[in-house]
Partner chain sequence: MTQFGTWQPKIRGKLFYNWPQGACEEALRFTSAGQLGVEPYDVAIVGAGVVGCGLAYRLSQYDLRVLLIDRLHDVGEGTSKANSALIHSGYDAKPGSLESKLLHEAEADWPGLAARLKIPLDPIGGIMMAVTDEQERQLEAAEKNAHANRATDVRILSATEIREREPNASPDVRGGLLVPGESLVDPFMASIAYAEIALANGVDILLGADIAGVELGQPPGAPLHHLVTADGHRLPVRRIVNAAGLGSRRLADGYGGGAFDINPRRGQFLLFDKSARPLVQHILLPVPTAHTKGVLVAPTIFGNLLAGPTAEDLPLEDPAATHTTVEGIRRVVEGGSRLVDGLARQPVIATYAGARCACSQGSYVIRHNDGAPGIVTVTGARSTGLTASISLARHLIDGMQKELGLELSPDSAALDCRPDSAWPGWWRRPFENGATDARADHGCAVCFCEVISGGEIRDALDSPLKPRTMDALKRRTRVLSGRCQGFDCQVPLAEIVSGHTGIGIAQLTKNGPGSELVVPGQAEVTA
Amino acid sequence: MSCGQHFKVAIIGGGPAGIGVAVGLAKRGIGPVVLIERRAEVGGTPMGYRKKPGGVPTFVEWTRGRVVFGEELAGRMAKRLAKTDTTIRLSAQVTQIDPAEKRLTLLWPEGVCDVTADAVVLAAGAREQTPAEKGWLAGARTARVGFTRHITGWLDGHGLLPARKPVVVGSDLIAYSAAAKLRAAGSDKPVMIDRRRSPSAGLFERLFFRRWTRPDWSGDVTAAGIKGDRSAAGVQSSDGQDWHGDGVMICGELVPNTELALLGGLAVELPSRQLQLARGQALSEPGWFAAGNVLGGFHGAQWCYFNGRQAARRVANFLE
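Kindly present the structure of this chain alone in the form predicted on its own.
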């Protein structure tokens, strides 16, 4: 990819939503298209959940009616992408955008490069809230304090158990998934705490993960802090209740990755960081669209893929 190259469509993000956009555009004969992904492979977060004996499948593949490992689901999506003529740029980070000119500034292994497009799709996904964003959890980020994505790296990337006695902060589907993965890897029964009175994960989701774990639940925690100076030693509430452990995993409650939109001046609601949509999946600037979890809320990988396909249709209508 040469600097100054122009594309019909540029897609920011190579996860399920970005792949869905690229596949949808290819089926409509729209090109050239470039997909920009900051990781070294496409597939996004699901690709990091490797299939292995004794592992925990956590991704619902609705079209096949089963629960699979993220690597399986994302791998099938990546194969569809490989059949298109999409230009794929890996290990490339979009550092700046110009919404009016539809110009993207990329930092990638060959240096800094600008590209332009007739339309741009933001498919950058979402991330978990930090303790400060949660508003009820204080304390330093010491050793053995991590997010769900770190659990995958520790377990699958390095074969390490991050905590023998984990304290899981959060109670949604992501938190139960993290607790199950830790238990399956050899941890003791996890402790789960949240400010909610009852877990936010649905009954069916909790029943599914009972195969691996039934966390010790504590709800209605209004204020708490992470204990430990150099390494996490658990969590203590403002009323003195202690949850001892040797690792704290902060899970769930996703926030859209809308930093680029904010920097570029696209309309974003604060403090929720939700993109303001003009109509459908179109953003405040003509020719800009969004797909997947960057739209806000939490959705599974296959939903994000089909939402990307839907965004491709909207982009095609714009380009006509």
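Having seen the form predicted on its own, can you show the form predicted together with the partner chain?
The next block holds one chain only.
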């Protein structure tokens, strides 16, 4: 990609939402479109969930009424993307944006480069909340305090268990799926703790994961510390409750990846990091849109894909 290239639309992020935008724009004949993804492959978060015998499928495919492995679902989306004329840039990270100029600066294997567009869609996804962001979890800084992303990275990527006696912090769908994945891979029954009184995952979701495990639940934890010297040995609450383990997994409670918007000067609420929407999926600066989990909250991969398709419609209206 030569520097200074101009596109009709630039999409930041190649997960389900970004792919949905690209497919939607292609259906409308809008182009040229560039999709910029910082990983070496498209597909986003679900791609890390490899299909394995004995593994736990955690992605609902509503259109087919079943639960599948992330890479199956994202793989099908990627195939649809491959049929479009979208310019795809992999291992390319948008590092800075200029909202008024609709200019993106990116780092990719050929160096640093700027691209501009008539419209930009932010589809950067989300990450899991850190202990410091939670505010109620402090303590030691040790090894084996990880996130769900590390469970998939170690387990699906390398066949390695990040924890044998896991203490899962969090109680949403992601936390339950993390517990199930660990248990299915041979860990002890996970302990699950959260600040909430009762788990935030719905009854249906909890029942689904009961096939693999039913974590030992403790709610209402208002202040706690991670125990351990060099690696995590569990969590202890300030009122003396003690949960032993050999790894602490911080799961769920997604935080949207809105730092580009925040540092670039688009309207973002603090400290929640939520994008402020002008209306629909439109951001505070004309020509900027968002789709998928970057909008905040938790949404399944297929919802994000269709949300991307919807964003494509809004972009098309804007371009007219």
